[in-house]
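Next comes just one chain, in structure tokens: the form predicted on its own.
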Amino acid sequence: MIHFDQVSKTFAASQRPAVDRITLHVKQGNICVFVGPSGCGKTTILRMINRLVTPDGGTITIDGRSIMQMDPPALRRTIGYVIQQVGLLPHRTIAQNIALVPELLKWPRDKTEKRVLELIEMMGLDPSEVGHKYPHQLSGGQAQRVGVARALAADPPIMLMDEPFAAVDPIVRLRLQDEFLRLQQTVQKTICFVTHDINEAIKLGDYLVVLKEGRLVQTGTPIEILTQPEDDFVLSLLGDDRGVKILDLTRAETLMEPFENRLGPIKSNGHRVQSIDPVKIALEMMMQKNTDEILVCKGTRPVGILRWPAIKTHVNRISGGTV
């Protein structure tokens, strides 16, 4: 949907560019999240998508057509855009706040009224106890969520969200997250998403690019990302719990012995975990109920047993460590 060909920028003030001959592609419905360290370009990438900076090189084209021939407002109007200082206009009313696009486009008042309406109680919050507050009446987790409201408002085909919950604690960080994730599979957006921290990034991206000095380094899912990692760079980057991680992208089913061809009846010492689980869960509940083993159901019928053994064995494998 979105395809970046041999895309540059240089800002007058630096000799470096800010972003070197990048070509790459967002596919429709997937959220492509961009990380790397301050000042590898994440932001200049994603505002150069709706123009808010154009490039010195190469092309920009939203399903086929370059982002050039396009007139910049009537552009950014199809694209909903979040930022971390989330940027809601302090007169408005959280309500105007929201129906701010829709009435740029000329909306009936009845069809703005009902879209508003349905964003506020989609972010999980109560119209009539929000609607009519301003900006600073909110918390930083529902100022968050009224950004995306807004974003989201003339129901635009890609969303670019830059860094949208790093100024927010962390316990409600994750919770934005979650709430993001619930979200995407009713709305299935396009979304290119910012940040500079690697298990935001792999939590939420169905394909991660990771930057560092303007140039790309790695492309890829984030379980092709921790297990072939390109280079010491993103080895760094991805830390040293990387095995952790890569046991939360791993479901339980996969390292699970089968009970498919099982003769006699099966034991079990009361300790479970769905099929689909991370096979993090099901390490923590073995730490927690000092076991090797457990488990594993779809619904209520046993499928399989899960040992500490075949866990090592796999993070060992693929991670190259210790454990």
Given for the second form:
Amino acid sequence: MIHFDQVSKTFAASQRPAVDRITLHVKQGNICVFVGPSGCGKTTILRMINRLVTPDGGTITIDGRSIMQMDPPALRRTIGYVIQQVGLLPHRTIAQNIALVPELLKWPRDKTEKRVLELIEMMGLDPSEVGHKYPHQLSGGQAQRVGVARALAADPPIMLMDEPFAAVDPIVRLRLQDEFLRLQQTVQKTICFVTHDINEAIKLGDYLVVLKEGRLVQTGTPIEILTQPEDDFVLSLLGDDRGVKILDLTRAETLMEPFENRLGPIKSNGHRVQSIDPVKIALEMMMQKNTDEILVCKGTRPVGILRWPAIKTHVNRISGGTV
Amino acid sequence: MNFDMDLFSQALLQRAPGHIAEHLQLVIIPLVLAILIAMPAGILLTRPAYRHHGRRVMSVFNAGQTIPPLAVIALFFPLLGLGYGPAILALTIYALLPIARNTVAAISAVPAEVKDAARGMGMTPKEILFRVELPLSVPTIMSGVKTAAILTVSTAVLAALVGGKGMGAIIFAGINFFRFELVLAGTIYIGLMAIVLERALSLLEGLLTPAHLKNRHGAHRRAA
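Given the form predicted on its own above, what does the protein look like in the form predicted together with its partner chain?
Zooming out: every chain and molecule, the one shown earlier first.
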């Protein structure tokens, strides 16, 4: 879908390149998260996709077509853009803000109006209450939802999101992240997402791109990065609770002892998790119920048993046996 | 000096009203010219290609405004001689400054993230100017226009010194002949014109101001 080939950018005021020969591919329908400390070039990479920043080396293609051949405003109208500060137009109502891109694309008025109502509802807001309000009358969480709705308005295939949830408080952030994942289930966009928060990256990303000082350090799925960190930088970025994070991404069924067509009666203490539940949930239950084993079920059918030593061995192995 | 009530009422009711139209011309023509020059100039100075000239031009504008109005007219007297034209020119130059300065200040104050989002949505520079930057700049630009208008009402009095007529004709006649009654009558009209003009421009401002900036007091506070 989006392909970067040897893309570089050096800003005028700096000696060191902000982005240094990046080659990567973002798959259709994926959430690709660019993660790294400030100054790693993640925002610059994002802003090159909709040509808010012009690369000075390499090529970026969308569906095989170089973006440099497209008219920048026309390109941007096909790419949703969400930023941390939201940037709603203060003199337009919420409905008018969401209608912005459809208006630029000269949609018929009734089509735009219908789309705006649909999006306000999709964001879990009440159109009759919010639609006629101005941005300064919204809470931070509401404003950010409207920012996402505005980006989705013309149904662009690609969304660029630059730390969209960083400015809201932690509780609202978790809720927005969950809503975002649910939304992606229905809209299935190709999303490039920038964050400095590794937990957010692991939670939201299908694919992570770890950056440092403009260079690509490691790419892979969250579990690949967690289990096989490339170097000390990635290891430190992942934090001290890497083992627990892995258990959050590991399904109970992968660590259980399967029952394998066992015929005899199953001895059970009555505590059970679903086979697709993360191991972290099983671990939490073990601590709460003060037990070492949990029954793993598929629906109501028991399929195996998850024991504490199996979890410990797993964490020990991937963490290099030092835990 | 005795206050001659008859002379005063004659000046107030018969002589001065004849100069109102002249004086308003001396205000409105320079003001319109100044808006037509200063607003595009101010806008131009906020465009990326000219932005680096902005500070230099503005410091010239600021320095220009410290020159007393009388000096502006005196400066142009040797160049343009006497009469109505030079008075209009001098007053136009004097009214440029507050309008240009406020235009630059207003457009520069539009939050960067709002412009960035507008650009990222695919608005062209022209669309950003007319649909985002200018609407948000109305209150500040209008306050510059109001300042310029009131300044011009009082400065236009000096036009009489170079033969430009206006209410200044009465006031300077009063000064020359030590007739305080004439000065007072002229001054009253100057004050009235300033008040009426300010009210009219405030009404215009109300019409142009974007809705979210009206009745800010009644607006909801940011919800939690």
